[in-house]
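Below you'll find only one chain, the form predicted on its own, shown as structure tokens.
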Amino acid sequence: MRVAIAGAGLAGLSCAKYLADAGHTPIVVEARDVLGGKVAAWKDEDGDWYETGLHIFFGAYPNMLQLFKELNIEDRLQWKSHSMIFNQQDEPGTYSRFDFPDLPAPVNGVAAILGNNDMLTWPEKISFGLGLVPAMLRGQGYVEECDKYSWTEWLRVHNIPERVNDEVFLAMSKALNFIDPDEISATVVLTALNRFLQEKSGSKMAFLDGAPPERLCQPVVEHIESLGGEVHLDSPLREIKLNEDGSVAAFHIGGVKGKDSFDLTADAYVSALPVDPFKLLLPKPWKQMEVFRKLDGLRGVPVINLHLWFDRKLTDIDHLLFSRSPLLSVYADMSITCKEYEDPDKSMLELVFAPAKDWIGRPDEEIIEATMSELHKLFPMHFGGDNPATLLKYKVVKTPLSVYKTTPGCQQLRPDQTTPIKNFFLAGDYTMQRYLASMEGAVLSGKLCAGAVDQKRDQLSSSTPVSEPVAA
């Protein structure tokens, strides 16, 4: 079959890759001039990369890791020590570690928690451990049931002290969905904890060795094209045209940068767009269908990603760091953690500013000023005295609507990859899959969507007229 796919993020590219593997011909169209969607990145005037987000690959990402293996690019993942490292709020410039020993799961996770005496007391560890027992014994079914609670509410139900939130889960919630524990669904945190505790390397982290569009997305595109598929940038989906029976007749692709607009026709059609732009493109006859009406309850969360270049090394830690700051989520010195960004003399901190809802509309200068104030607490030795570190330049990347906001009740709103429209399918991390709003969720959604399309090959394949191809 010929399959039209709107969106060249991880979901769209994954869908196209697995469709091509199954013998189909995917045609991917992307509105922007860069691959990757929410993992997009650009070069500045100095040739330095800046990214949409700080992207971490976990051992608990089986579909992502399988994709790397199938593309023969596993060596591009730079694995770090099996640890989680938090800044200590009461002792600026110091860190508290959870180190996972080389033992089977969940023993290694329990040992990591019990071995850390900086952040949680023994009574807090015991009460928290007892609270996790149902999730570990009953699995994903129990985890899904907990979508009725926020994470803070879940802790209260299990009589777990509030200090556990302040010490650990304020930072983790912001890392998982850029929001606080009072807002995030308990399902999200429990899903992560289940994977971390039940898989030996689940919480082990890796950084990509360069910018995601080049080091991850481009190999996917090359694989797709090697099997006869196509990927076209600067080709925005403007309208989903319908047949009289409500099925898709064509994707109308807008003309940009001197190109003509045209209708892209295919046997099957996939939206791999984020949920917010997809809702804007919903054809009027579809809007009252329950599966699409439920999407009104899903909305992207605002995210700000920062890149700050300094005149010296601020840290020697080759890992992701949880800031435990009220304004910042996680950060890393990319001049150490990422091969392509390496600099032996200077630091480039990449930081996630979250929650961002009160800051997304403010000027970049205000955001940087607030961030620098927090960095004075994280690195007091480099910003005090007579010779403080100098900020050489910065980039602020704002995403007003990023991954969907995973608040309680969202699970029942998420659609399947198959829709009531016979030739129309959905991919994207907001669609139903167990890894929620993440890179793994996007890749898995694309794989599931490709499978759903392939299952309908006998119903959908036809002598569909082929439109004029888009200029590459």
Ligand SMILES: Cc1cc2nc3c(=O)[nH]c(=O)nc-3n(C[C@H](O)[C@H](O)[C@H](O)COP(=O)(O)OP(=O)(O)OC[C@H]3O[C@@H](n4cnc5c(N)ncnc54)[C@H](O)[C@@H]3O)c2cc1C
The other form holds:
Amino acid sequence: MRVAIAGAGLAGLSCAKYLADAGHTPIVVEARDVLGGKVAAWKDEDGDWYETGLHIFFGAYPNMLQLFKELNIEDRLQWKSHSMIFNQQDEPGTYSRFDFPDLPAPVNGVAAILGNNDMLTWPEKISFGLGLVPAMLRGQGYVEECDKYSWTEWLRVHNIPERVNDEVFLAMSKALNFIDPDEISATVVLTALNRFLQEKSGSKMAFLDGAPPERLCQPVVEHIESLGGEVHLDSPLREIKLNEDGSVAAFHIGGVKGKDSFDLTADAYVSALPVDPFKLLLPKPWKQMEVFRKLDGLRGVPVINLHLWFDRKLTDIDHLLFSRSPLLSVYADMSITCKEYEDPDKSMLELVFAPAKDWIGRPDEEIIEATMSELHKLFPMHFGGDNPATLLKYKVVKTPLSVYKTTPGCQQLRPDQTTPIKNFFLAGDYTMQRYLASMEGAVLSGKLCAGAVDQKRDQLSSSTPVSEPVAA
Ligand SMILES: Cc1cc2nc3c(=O)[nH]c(=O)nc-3n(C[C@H](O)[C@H](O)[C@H](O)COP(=O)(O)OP(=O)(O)OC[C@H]3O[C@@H](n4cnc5c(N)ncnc54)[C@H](O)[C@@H]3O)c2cc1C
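The form predicted in complex with the ligand is what I want next, because the block you gave corresponds to the form predicted on its own; please supply it.
Everything in the complex follows now, all chains and molecules, and the chain you saw is the first one.
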């Protein structure tokens, strides 16, 4: 079958890859001039990379790791020590660690928690451990039921002191969805904890060895093309054209940069767009259908990704750091953690600024100024004294609508990869799969979508005409 896929983020590329593997011909159309969507990156005037987001790959990402294996690029993942490292709030410039010993799960996770005495008291550890028992015993079914609570409400229901939020979960909830524990669904935090506690290497982290469009997306594109598929940049889906029976007749692709617009026709059609732009393109007759109406409740959350280049090394830590700052989420010194960004003398901090709703509309200079005050607390030794570190340059990347905001009640709004429209399918991290809004979720959604299309091959395949250029 010929399958038209709109969106070359990880979901669209994964969908195309698995369709191509199954013998179909995917045609991917991407609006922008760069691959990757939320993992997109660009080079600045000096040749330094800057990215949409600081991205971490977890041991608990089976579909992503399988993809690396299938592409034979596993060596591009730079695995770090099995630890989680938090900045200490009361002692600026110091860290508190959760180190996972080389033992089977969940013993290694329990040992990591029990071994950390800086952040949680023994009564807090015990009440939190007891609270997690239902999740451990009843698994994902229980985790899904908890979508009615925010994380803070879940803590209250289990009589767990809210101080554990300040210590651990404020940082974790910002890292998971760029929002605070009062807003995030308990399902999201419990899903992550479950994976981390049930899989020995679940919480182990890796950095990619360079920029995702080149080091991850490009090999997927090459694989797709080697099997006869196509990937086109600068090709935005502008309209989903319908047949009289409500099925898709064509994807109308806008003409940009001097190209003609055209109707892309295929046997099956996939939207791998994020939920917000997809809602804008919904054809009128579909809008009242329940599956699409529910999408009204899903909306992207704002986030800002910062890159700060300094005149010296600020840290020697080769890992992700949880800042525990009210303005910042996680950060890393990419000059140490990522091979292609390596610099032996100078630090490049990449930081996620979240929650960003009050900041997304502000000028870059204000955001950098606020970040620098936070960095004074995180690195007092480098910004005090008479020879403080100098900021050489910075890049701010704002994403006003990033991954969907995972507030309570969202699980039942998420659509499946199949839709009531016989030749139309959905991929994207917001579609239903167990890894929520993440790279793993995007890759899995693409794989599930490819499977759903392939399953319908008998109903869908025909001798469809090829793309027809239409006058602009
Ligand atoms: C700051 C930040 C940090 C993150 N950190 C992590 C992390 O550490 N670990 C993790 O697992 N996940 C992380 N994520 C989440 C992860 O990046 C996303 O979940 C995932 O990349 C989403 O993939 P997707 O394919 O579903 O959507 P997208 O990546 O958004 O892809 C959708 C594509 O559709 C294209 N498109 C839009 N409109 C059109 C149109 N009209 N026609 C054609 N194409 C169109 C877009 O340009 C885009 O390329 C982070 C995200 C951000 C923003």
